[in-house]
Each structure stands twice: as C-alpha cells, then as structure tokens.
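Take a look at this single chain in structure tokens; it is the form predicted on its own.
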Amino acid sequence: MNLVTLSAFDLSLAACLVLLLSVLSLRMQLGLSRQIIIAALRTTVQLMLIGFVLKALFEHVHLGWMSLMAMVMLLIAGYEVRARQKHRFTGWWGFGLGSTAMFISSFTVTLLALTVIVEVDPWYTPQYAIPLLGMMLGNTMTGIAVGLDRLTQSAWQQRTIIEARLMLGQSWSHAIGSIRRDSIRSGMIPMINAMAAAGVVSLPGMMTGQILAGAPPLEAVKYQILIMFLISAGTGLGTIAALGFGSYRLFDERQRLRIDRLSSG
C-alpha cells in the first residue's frame, strides 16, 4: 500500500484549524469556545492512547487481554449512555440497561463477523476484532442513547395519559406502546440516514480511511457494505432490547406505572 505517513507539523496544521474554530466561536460569543478545546485536547489524548495500545494488543495476541479490552469499551460505552440521558434509570439500571442490551447486541453481531463471514483465525485477532467492535459499540451506544432519552422523557412528560390509559384497563404494554415505537425510531433513524446517504451524499470513515491507505476501492467497498450492514442490525436489535427492558422497568409487577424510577433530571 502507498501509505502517506503524517508528520507532527501536518498535525498541527489540521489543529490551527480547529483554534480558528474556537476564536471564532469566542468572538461570537457562541459559548463553545472552550468545549472546542476541551473536546479537541480529548480527542488527541485518547486516539494516542488507545494507538500505544493497539500496538502492544498486535504485538502480543491473546484472548484475555482482547477480553479485557472488549470490557473496557463496553463500560465505558454504558457510562455514556447513561450520561447523555435527561431522565435517567435510578439505581444499577441507569447504567446495566444500556450496557446489557449493547452486549448482547453488539458482541454477538460482531463474533458472528469475525467467526462467520471474515473467518479471521484466531477470531480474536485485534487487528480485526478491536476496529468491528469499536465501530458496533459506538454506533449502538448513539442509538440506544438517543432512544432510551426519548422514551424517559416521553414517559416522565406523558404519565397522566399513561395512567388513564391503565385505568381504562389496558396493559402496560398497550399504554405505553406508541411511545416506545416513537422512542424506537429515534434510536435507529440516524443509521437509516447513514445507509440511505452512503456512496452518494458522504463516503463513510472505514471505507475512507482503507482507500487513504492505499487499499482497492473496490475492496474498501465491500469492506464498507459489510460494516454498514453490521452495524445496522447491531443498532437496531441493541435499540430494540434496551427500550423493551426499559419500558418494562417503568412499570411495577401490579401494572403500575413507577415513574418514581426516573431520576427529576
């Protein structure tokens, strides 16, 4: 491959344009000025980071190592679901309900990929296994994130109509069903839009980075589809689960609606 390697000073070029966004921002008193900053000294920080680790994951290929690795991301991707949410899960379910459904949904696509369809051996291969699940993890994490916001507020905004429609003797599922259909939309329109635009509005990050590396278009295609795809479905079923399990917390075994599971925000 014809790899164009980057210099420090291409870096920082890249970042003059960054700090012309924050001055901007700052004279326009746009108030993002210093989240810019902030999100941009992040980014630098964790891909270098996670780079050092790669390298040493690469170098010395077990499957302990890659499990702790796996358990990192995950929890650190629950942890995000959690925080991006304005009415919350009280207790251990503000933060296992996303989590448990991203690792059934994510962790199962993406070892179906790596057993299955690119047959890697040993499936554990981080130059394989790290890159599918970051990717499954992340796109999962948007999606569960977005819809588990929508469907606590959506309750929290809608109870009286919630507990008349229990009144009138419907079940919990009925009552809140629409709701959570809504919420379920939420969560996997963004990765609708990201297959329905790919190839025509934007070339998607994988395929991207693959033909900057100096790999066949053709081959960063079929990469890019398979990914795509994969991605979809993980979203969709991780989307699917987290929102059944936390329509089904927000109700008690007598058909309550417990809104009281909700944190105020």
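Numbering follows the first chain given and starts at 1. If you're wondering where the values come from, they're calculated on a predicted model, not measured in any experiment. Heads up, when I say rigid core I mean the largest set of C-alphas that superpose within 1.5 Å between the two forms. Compared with the form predicted together with its partner chain:
The rigid-core alignment places the CA of residue 26 2 Å or more apart between the two forms.
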Given for the second form:
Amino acid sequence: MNLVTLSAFDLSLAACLVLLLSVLSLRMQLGLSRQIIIAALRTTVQLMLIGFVLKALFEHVHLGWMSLMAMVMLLIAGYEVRARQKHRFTGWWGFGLGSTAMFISSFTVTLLALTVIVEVDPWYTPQYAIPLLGMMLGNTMTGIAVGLDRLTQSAWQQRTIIEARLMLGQSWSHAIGSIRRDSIRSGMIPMINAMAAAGVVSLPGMMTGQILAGAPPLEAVKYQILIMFLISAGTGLGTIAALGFGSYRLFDERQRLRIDRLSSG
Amino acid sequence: MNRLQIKGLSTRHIGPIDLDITGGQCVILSGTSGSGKTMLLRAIADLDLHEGEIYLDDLSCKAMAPTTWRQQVGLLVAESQWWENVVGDHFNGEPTKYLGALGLDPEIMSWSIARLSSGERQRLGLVRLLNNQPKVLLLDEPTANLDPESMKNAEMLIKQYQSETGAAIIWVTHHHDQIERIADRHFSMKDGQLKEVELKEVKQ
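Next up, can you give the form predicted together with its partner chain of this protein, since the form predicted on its own came first?
Below is the entire complex, every chain and molecule, led by the chain shown above.
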C-alpha cells in the first residue's frame, strides 16, 4: 500500500474551494451560501466522528460493538426512509416498515457476503463488515424510500380506482397490483442503471477509493463487482419486501382500502 | 331470495340505520348532497368501517369473504373508474348481452378509454357491474350523465335484470319522474338518518 496521507493543510486547501463556491453563490444571489457552509461543516464533523468510531471499533473487535453499530446504522436509515415519504404510514409502521425491510435484505446479504464470499475471520471483522453493511444500507435505503414514496403517493391519488376494483370483487392484492409493480420498478431502476453505467459513465466510488489507497486496479474492480451484485440483490429484495408489507398495510382484514393509515402529507 | 337486511348500521357520519329489502324490490334513496347517501352505500358494500350487521339471505357480511360480498352486493358509483387502456380489458367474459340494451355497439370493447364520453363511461360502468351478476345493486345516480333516451334504456335494463334475477336494489336519484317510474319504496336521507317517504301514486 502506497497511500499518501493527507495533512490538515491539504484539507484546508480543498475547503477554500468550498468557501469560494459559497462566495460565488452570495454574489449570484443563489441563496445557498449559508447552506453550503453548513453542509460542508456537517460533512467534516460527521465524517471525523465516524472516523473515531471506526478507529475504536477496529481496535476492539467484538461482536457486541459491531451489532450496536449495525443497529444504529439501521435506525438512522429507517428514519431517513420515513423522512423521505410525502404520505407516510402513521404510527410505528412509518418507521418500522422501511427498517424491517432493510433489516431483512441488507443484513442477510451482508451476512452472506461476509461468511460465504469474503470469508474473513471472524466474520464480523469491522474493516469488512462496516463498509459492506454501510454500502448495502445506503443503497437499499434509497430503493425502499423511492419505492414506498411511489406506492403511497399512487395509492393516495388513485384511491378511487383501487376502490372501484375492490367494488368489482377483486382482491386487495389484485386491486393494488399494478401500482405495486410500478413502485417496485421505480425503486429498483436506479440500481440497475448504476450497474449498466458502471465503469463507462462513472467510476464507482469504492473502487476509486481502493485504487487511491494503492490497491491493484483489478483487485479493486473485483471488489466493486462484488459490491454491485450485493447491492442489487439487497436493494431488489428490500424493495420487494417493503412494498409487500406496505401494500398489505394499506388494506384491513375486510380488504378495505385504509387510506387513513397514511398521513395527509 | 336476495333479501338484504341492515341492522343498526352506523359509521362515523351516519346511522344507526335499519332497512329490510326483499329480493326484487327497488328502494329509492334521495336527499341533499352531504346527507350521507353515498356513505350508506359504501358501508353496505363493506368499503368503509362500520358498526352493526348486514345480511344477504341471512348470511352475515362478516361471515363472507370480502371479495365474494362485493361481487354479490355490487356498488356502482356516480363516476365510473377505468384503469386499463382498452375498454374490453375491464370485463370478465362477454358483456354483449347488456351492451345492445344500452345502445352501445360491441365494437366499443376495443376502444381506448380516452375516447369514451361521460355518458358512455356511465353506461359501460353499469354493464360492467351487471356482468358480475350481483344479487344486490347499489346504484349511486346511475343515470346522472345520460340523455333522456339513454336514461330510459338504462332504467329498462336495470328493471329487466331485476325481474330476471330477483335482485334487490338501492337506487340514489333526485329525479322525480324517475322515482315515480321505478320506486317500490322511497326513503329520504337527512343528517345520516333515513325517513320513509310515501310514494305519490300506486305503481301499475
């Protein structure tokens, strides 16, 4: 590994560019200068903090600490999914739906990757487990958030159609079928596009990072392919699970459309 | 046969309502908008949460699968809804039997939804409902968008269906002439409560 370490001075040079952008925004009256500075400060503080957390975790390899870290990551991702919904499910479901689906998909796929594919010892070695889980959660979260948002918005807008189908004696699953399919598709398409464009349009971040850190390009590429496959499986499964639970929750035991279970947005 | 009994039916906005309709009977429901007519029909079709009991031929709504219930207790809303691109995709089986009676060409099955007028949509909605062979018809202003001739045709078709199948009917309308033509009983709804109205003349 021939990693060039960055000094504080190097980072401040890059920070100057952000400052410059902020000044430019002020001059052009974009109304973004404050936001740029705050976002840049957040990046710095959040990443520094996670840096310290990772450092501590790497030094104390323990399943308990790893699980705690994984749960915190899951909770934040669940909160993010909820925050991105216009018409969110009321009560516990608003948070639990996305979190459960992410737990099922991201955790299963990460666990599979760690134990069967990467085969590190112990399997919860933070150096592998945290970046893998992080990338899984980050991408699954987006898929689920997009899919759920589409589902709830479509159900909200097309409730008369859903009810018209129920009135004709269709089952709930049939009545919401086309909406559910469209929503799953919209949740999965960004990930499929990312796979199709990888390496041609964009160089994926993780691979770039590994190459910067001095890893041989072909090794980095293999890891990137692994990640892309894991992410697509995780996002696909997570989106399907979340939209399955979500559509189920939109109806009650008498198969009535319960739009009152969504917030009015 | 096809007796609809409603006992103490109430939702957040209407009721409690008791109503007993025998098969082959046509009950008119009138009342100002907002009085709860549509809500009553929705509750009977089990689309809204409700208290109380509804029976079809002594079988409780709760004892029946909701899909079966809604197939047998068919609700036709004022504005029919269409979700596929082509008309024919909304029908199970051949509806030709009813199309002619409403002055519609069987050709219409291959039309796109965008091409339909509001009157055609309403008539097709009725055809789609009858095609399901419901035992009870809940009709929410089924002829509101129709010209006088189509309206008469629709009335005749519904009456014919009723005499063939012995279906019980609840029919929401404001049309006085229509009420006189079709009503066996007439209820007026106000503030979520039903009140029986005497029919003006004995029907032939």
